[in-house]
Each structure stands twice: as C-alpha cells, then as structure tokens.
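Let's start with one chain on its own, the form predicted alone, as structure tokens.
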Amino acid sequence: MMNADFFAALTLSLGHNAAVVVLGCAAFGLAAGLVGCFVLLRGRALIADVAAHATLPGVAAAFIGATALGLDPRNLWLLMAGGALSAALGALAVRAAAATRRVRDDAAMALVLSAGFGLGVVLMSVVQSLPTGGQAGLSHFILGQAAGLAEVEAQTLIGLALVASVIAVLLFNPLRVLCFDEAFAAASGLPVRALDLSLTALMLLVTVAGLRAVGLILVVALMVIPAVTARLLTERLSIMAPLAAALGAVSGWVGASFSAAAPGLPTGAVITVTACALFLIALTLSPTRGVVAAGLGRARMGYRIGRDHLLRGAWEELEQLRLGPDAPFATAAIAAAWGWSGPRSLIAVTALRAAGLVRPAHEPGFLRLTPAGIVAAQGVVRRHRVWELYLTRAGGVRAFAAHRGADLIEHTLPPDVEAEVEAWLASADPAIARLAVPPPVEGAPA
C-alpha cells in the first residue's frame, strides 16, 4: 500500500491536495537550490542556519500576539511574518556581535542560534498552555509536515518560491561577481552592500517559505546540500545554479511524495535524506571530484611513478655497468633500491610488459628494454636530471636533497613547467645540451 501511495504521489495522482503539496515542495526545493548556490559561495550557510533557528521565537510570538489580540493565531501569513522578523533580527545580531571584534564570527553565530532556539522553545511551552495551543500545530514548523499543508498553504509556498527564484535569476550576474570577487564588484560600480542585503533577504525569504513544509531545523539543508552536490559536478556557476535547482526540486518532489504516502514521516527529514542520497551518488561518481575518479587518479599516478622508477632504475643500472641499452638488467636490484615488496615489483613489471616497454630476457629475473622502453627511459632520466640541476642551481639545494626533491616533483608537474625549467637552465648555462641523456656505452651483452 505504501509503495502504491508513494508512486501515486510521485505521479501527482494521489489527489488534488497531495499534488499541490508535492509541487509546492518541488518549487521550494528549486528556489532553495538556486539561492543556495550564492549562499554557499558567499559563505553564508551558517548564518542561514542561525536565521532558520531564529524563526521559532518569531512564529511562537506571532501566535501568542494574535491570540491576545483576538486574531486568527493560525494564519500562515501572520506566522511567517513573525518568523521572518525574528530571523532578520537573528542575522543582524550575528553581524552586530561580529562587528564589535570582541566575539569571533563562529562564536557569535553559535550564541545567536542557541539563544534564539532556546527562546523559541520557551515561547512554544507558553503556546501549549493557551486554549488554542493544542490546535496550533506549531510543532510542524520544527521538522515540517507537508502532508498537513492546506491547499492555500501549498499555493503560498509555490508563490514565495517562484518569487525567490525570479529575483535570483534577475540578480544572477551581479551576485556572481559579488560571490567570486567582492573587491572587483565594488570597483565595477556594483552596489555591494545592497547586493549583500538582497542575498540575505533572498535567504530569509526561502527560509521562511519552507518552514511549514520542511521545518526550521532542516530548511537550510535544502539550500546547502543541492548546491554542494552541484559543485561536485561542475566548476561553472552557469551550470551549477540550474543543476542545484534541479537537484533541490527532485529532492523536494521525492521527499514530499514519501511524506504524503506516509504522513507520520517528517517532511524535512525525508527531503534531507533524499538530498543526501543524491550528494553521496555525486560524491562517488563525479567525473572530476568523485571518490571513484580520485581512486582512478591515484592508481594512474601510482602506475606512472612505478613505471618511471623502474625505467630509471634500469637505465641507471645499465649506465653504471657500462652496458648497452638492450642489455638485460636485474629487477630484484631495482626493487631493493626502491624498497618495493614482491607484489609491488610484480605489478610494476607486469604493467611495463603490458605497455610494451620491457620484455623478458633469457636469464630468470632479468628484463630488457624494448625500443619504446629505451626512448621512455631516456625521457625519464633526462627529466629527473633536469630537476636535479634546477634545484641545485636555482634553489641552492645540496645534491642528495636535490635527488630526493626531483624524485618527489618530477611525476606531477605538467610538461609546460618542465619546459620553462629547461629554458631557464639553458639561459643560465650554455652547455645545457649536456643534460641530454646519452645512450649507455656499448658493452658486452649478457
């Protein structure tokens, strides 16, 4: 039954009210993901969390005030206005405390967050003692409950989310400049302070809009997690912003569908878990920053280092014994010099054989460089000696330390950097041509 209800809610066929609620949460997720990109890049995520927790005393105070004045204490606009006011005061309190330079930013945020939420809990206990407190449903502002949204509340959520999204799109270019380089934005004539206040207002608008559906504790999660997920997948804000909006919309859609199918589940928690699942997928499979890509990159680097070490060890052994480039060399001696274990040595030899750089010799435990391996070995040795000379001549590093330093950097720096180093050495020493690795002296092959 649960699966059927979830699929029905997901396809907007569970009922009109449920469809409106799901669309409202999806619209909120879209707005939160879009605005969250700027919040994240501007470093305002923790302030957004402070503002979200600071909405609780405003919501509770609005309910108490409306009851005292004989107004409808459950009017959503009234409650949201109270929450927006207290959230704005919380954000201003953080800035004021930090501006004194007597309190660190993180301490100021922790202070306002704990004080605001504590005051909200106290006022909530007052609400529960009122005659209308039992029917208030204010507890849903803490964890969210989309299934309990009335149609007019869901429509309000959609409207506020669309307003926030439109404003974010209109301010996209100025906010992009502000987030990446505030000094350049000011030099370009952009109203930096007004833009910063606009971003704060957008953040508060999204926070207050999602209170009823997602809850104040987790509303910030839908601003941060989709933005972080999108950041894992791209480095361009023009792609990151719509991608974060899409991820937020999907999280809201799926989470609200779960909540509609199982009304006992808090919507904010379900939406957050959905967003976290998407984040874990991106963290694992991102082509540039994912765990799999990082593992493959480390494996490629390990292969390259092992290959270079084996080729350089072979060349230097042949050079020391004054043997020809096609003479056999002992792999055990090279493995011992690098401190390789048996399995690691076997992996390096197998990889080089698969790449066609070495071939077996007639003697057990010996290999020979192929023509391609000779060229590769010459390049590896030349690169190492170039870096050794650069470190000793430009950096004043002693020979042994230069040998070790060259071994650490020669595998990672790009070819253009190596070319610049060689050009510097050539300008410093006209005899730089001697850096070219000569072939080993022809000797008696084994």
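Positions refer to the first chain, counted from 1. Given the structure is predicted, the values throughout are model-derived calculations rather than measurements. The term rigid core refers to the maximal set of C-alpha atoms that superpose within 1.5 Å between the two forms. What changes on going to the form predicted together with the partner chain:
When two forms of a protein are overlaid on their rigid core, residues whose CA moves 2 Å or more are considered shifted, and His53 is not one of them between these two forms. A displacement of 2 angstroms or greater separates the C-alpha positions of Ala423 between these two forms, with the rigid core held in common.
As a two-part rigid-body motion between these two forms, the smaller part of the chain turns against the larger by 27°, taken from C-alpha fits.
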Contents of the next structure:
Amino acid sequence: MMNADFFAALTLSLGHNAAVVVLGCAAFGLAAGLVGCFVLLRGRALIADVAAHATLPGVAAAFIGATALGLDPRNLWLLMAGGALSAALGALAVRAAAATRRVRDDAAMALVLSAGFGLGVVLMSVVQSLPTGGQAGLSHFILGQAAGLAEVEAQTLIGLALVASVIAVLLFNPLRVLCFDEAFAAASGLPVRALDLSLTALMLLVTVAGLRAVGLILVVALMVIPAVTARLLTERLSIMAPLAAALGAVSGWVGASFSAAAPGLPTGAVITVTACALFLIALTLSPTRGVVAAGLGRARMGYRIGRDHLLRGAWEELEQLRLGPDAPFATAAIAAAWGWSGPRSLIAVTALRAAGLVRPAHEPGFLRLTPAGIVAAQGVVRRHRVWELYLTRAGGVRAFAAHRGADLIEHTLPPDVEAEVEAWLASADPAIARLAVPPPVEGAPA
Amino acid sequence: MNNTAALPIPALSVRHLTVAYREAPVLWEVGWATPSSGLVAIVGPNGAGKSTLIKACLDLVPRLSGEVRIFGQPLAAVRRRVGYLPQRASVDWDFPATALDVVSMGRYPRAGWLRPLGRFQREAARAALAEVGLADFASRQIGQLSGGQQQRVFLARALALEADLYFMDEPFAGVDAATEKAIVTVLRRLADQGKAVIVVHHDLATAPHYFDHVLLLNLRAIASGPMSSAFTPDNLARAYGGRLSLLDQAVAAAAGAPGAAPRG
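Could I have the structure of this protein in the form predicted together with the partner chain, to go alongside the form predicted alone above?
Once more the chain from above appears, this time first in line as the rest of the complex follows.
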C-alpha cells in the first residue's frame, strides 16, 4: 500500500535505511533553506543554479578519471569533489564573462549554465560507453534518487548539511550585514571578499551535498523556495532564516517519504513540489503579503469608498433639493455624479442595503436613507467638509483643490488626525463646529 | 594645502590621492586636511568625485596613488574610530530587517561579530534610534519607513558605531524638512562632542549654515579651509566651472549667511 508506506516512511518506521534517507533529505532541506536565505538576499539565486548545472561535467569527468586510474568510480566523495570543482569553475566563468562587460550578467549565466550542462551530457555519453559505465547510476545525479541511497551516502549527506548549517549560523551576523549593505560591511572592517567567498563555498557545499539525493537540476529549488516562502511570512531575517530552514527540512522529510513509498518517483522533483505547495499556501494565506489578505484589503477599501460616496452623494443631493434627510433620492443621480457603471452602482447599493444604511423607496429607482444611514451620512459629510474648511482656511488652499484634496484623503483619514482637525475647527469657528453638518465651502462643487 | 604638520592632528589628511575608474581619472592628485573636529562639507558639481573621495579614504575603491591618514594613522589602525554612512539608495530597503535590526549592525564592530548582541549593546542601539527621534519605530520593517525615516535609521546606525570621525554620503538627499532639521541637530551635537564629521553636501544655499569647514572639489581639490575663507564666489565659480546660472545668487545668499568659524 502506497499510503501505508508513505506514513511509515514519514514516521521513520519503514526500515533503518529508509529512515536514514529521510533524515538525510530533511537535513539537506534544513541546510539549503538556511544558506538559501543568504544566497537569495545577496542576489545569487541564479548563480547557484548555474553552479548546480555546472556540476555535471565534473561528476562525469571524475567518473571517467577514476576509471582510467583504476579507482572506484562510484566513490561518492570523488564524484562530489569533481562536481564541486566544476561548479566553482562555472561560477568563476560567470564572473569572468561578466567582467569583460561584453556580455550582460544574465547572458553570461545562461551561457555558462547551458555550456556546463551540455558538456556534462556529452561526458555522460562517454561514461555510458565505458566498461564500468553501463547503468553507472550517474543519471541519478541529474534528477536525484534518494531511495537508492546507501546508508553511508545518507550519512555523508547529513554530515555535510550539518557542517553547512553550523557555518551559516556562526557567520549569521556578518553575512546579514554583507547582504544588506556591502559598503557599510567593508567600512566596518569586515573581510567582505572572504565572506563572499564563504557564502559561495556554503552554496557549493549544499549543492554537492544534495546532488545524489535531489539532483542537480532541482538542488537550487530547495535553496530558493523555502527562503522565498519564509520571506512572505516575516519581516525579520532572524525569524526568516530558522523558518526557511524548517520549511526546507519539512519539504525534504515529506518529499523523501513519498519517494520511499513509491521508488519510481524522482526524489528531487517530489521534494520540490512539496516546497512549492508550502510556498503556494504562504502566498495565499500570509497575513501581510498574502494574496487573500491583499484582496480582502482591496475589497474593504472599495466598500468603504463606495459607501462614503453613496452616503455623501445622497446627502448632498437632498440638501440641494432642500428635502429632508429621509426623503427619497434617485440612485441614477448618485451613479451619474460618481461616474459609476451599472454593476458598480448595483454592488454599492446592495452592500449598503445589506448594511442597513439605505432602503428602497416606493418609487422604483429611488432609495431612502435609514436612520442609521442618516447618522452615517452626517459623519461622512462632516468629515469631508471639516477637512475642506481646514484646507481652505488653515492651509490657504483654494476651494476646488480643497474639495479634491478632501476626496482623496477622507476615506483613510486616521482617527487621531481627524480629532486634531475637529479640535482646530472648534477653536477656529465654534459656531460651525457645533453644527451636525457644516455648510459646503463656498465655491466647492457640490 | 599640505601644511598639516601643525598640531592638532587633522581628523583626515589626504596626499596626492588619485583614483580612476577604467581610463578616466575621477580624482586627480587630491591633497586635503581637515581640522581635528567639527563639521566639514565636501561640495562640488555632479560627477566631481565627492562620493569617490569618501570611498577612497575608506578603502572601498582602489587608489591609483596617494596616501590617506586618519588621526595621523593608516585606516587599519583606527578602523574603530571611523564611521560610514552610505547613500540611502545604495541598499535594498525591502530587506527583512526592522529599524532596530539595522541600527544594531552599528554595534557589531564593538560587540564582536560572531555572537548575538547582549542587553547592553541592544540598549545602546535603542538609544541611538531614540537620538534620531525614531524610538517608536524600532520594530517597523525598514521598507515601511518614509525616505526621511530611512535616512535617520542610517544616521542612527552610524551613531551606534560611536566613532570619532564620520564620513556621510549625502545624508540630506531627498529628505523632508523635519528630517533635515533632525540630522543637523545630531551633527551639531557630534561636533560639540569634539567629533569630526565629513559630509558630502549638494545644497550650496545651506552649506555655509550647516558646516564650519569646506572642501570644494571637482576632480581636483579646488579650495579648502574654513567656510568664511574658502566658500567664496571665485572658488565656487572654479569648482562649478561657471556652469551654474544661479551661481551668483547662491553665492550672494551664502555670503550673507553667518559662516561658522571652525571648531577645535
């Protein structure tokens, strides 16, 4: 049963080897999430991807070289060393190409990425032709296959991930300052070059550690996705970093468990999809940066503006016609005054009816303010006109500009500012301040 | 301009400083010495090399030739006594940090980089933030601050360094009137404490009001000295190459201003 196997793997009870593999992937996710925060904030996400792709020729060359020298070509350390070397060369090549200023940065990265990967694929076909090469398992370095990991390989992964994590934690403050403000870091006496080099080394360490389990194509995903996810959820690096580490670890854990339950699934892809799922959840539900929060905020604002406009429009219409505040008014007149389309007008009226601020009059197409609506309209009109008075009398703004200014600000006027303006009016013109609704400013359009 | 042998030791002295980006020199044989304390402006047209001069003094850009002495010593020997305030636009303000986080960065050189800040250091960072009037914004994400507030956060981070010589790159660029006033107050207080502050400044009209000493720079050091003697129409015309149509007005306004005497 796939399901049962998945939960067994998830709870580390699918056998010793599977447990070690799951732990290895979780450790890798932890390190990648942590290091990824700095990689991302330093603007190195694409370089990391280039480096990851550039591991392939190194891995293949190490295999070929080891075969030629009569060494064990499947030695993981050897293959990782080869991958690290060519990845470092790839990163250097990007720098060198960009430094000539004949190639733009992005072009240089695309160039090295495809050149490195292409060269790797060519060397892989050489590997296939070697007597030791057939089914060499090197293809696992491309998409990752954690299920087939030997215990010692998984332990290596755990070890490297922990080393990377410890270094990242130790260098947390210098790296933070470097990522935020390199010039300040240098002026404060930080060895900026050495730090940058350590960050690159950390990135390479995580990359080669994850090669066998996650694969070179997707290894960068676990550096980028958890960090981006964590960024959506917090505004502080001291929370973002542990959060990204935790998200990476969970992605690794869950992804590896899936892969263990269904060995046909490439581990790297499953881990990446898991991380993406977590990202989508954060993107949707983040209280500050989430899509839902943004949509709700927009909807609330839209409702508030529509409500204020309709109430003030009704009040001013009735005022002009010298009718009482509970007299019927034409919806079409309000819609025309604010330039509302049919649907916009329908939404505003429906929302205000639901809120109990207006009710339909006997005449079709006419509405009346309810008692609650009258109170609300008084408040809205008063806020608008007090602000207009303030702008014209205290600010020396002309009437029309004051009207426009009041339009722009009245929906979002903070309560303390509103209180201040009211206090100003109470001392500047107590007679008007005592009125429930001050008269419109001379010259302002109704 | 190299008569710097007299005591007291200048906060900054520069000899034969030449800097070039690629082929074209940006600074050419600059020689300059500041007083040992007080507020010093570097004034000059766009592209005159003002920011580059600061960066060259701090070893942030390579020098082709020349010597920089800070309190009579090479930078490496007095690094702790030097503070730098970069241009506000040089960093990404969407960075995940609060105002207090950024100011705390100014404490690491003293507290040590490799461990978390202790209570004393955190209090010092808070005090620096309060000094620029942002005590209530300590836990605000820096991207949600106004431009003027961001500039004050940078100033607070510089204060947290507790340096004796500050280099500030356009702290008045694009700030509101309240922030400008707050910054000037802080600068005056630093000068009163006997510190030296070297500021890249753009506004000719306010320069004589805010600063005691001036360097007029345009590729070369055109003139330097106390505001009253160096900030003259002639020198300004040489620094700006007569390209400023409003120059006469600005100089006239500046000449009428109470140019403060150098301190210290």
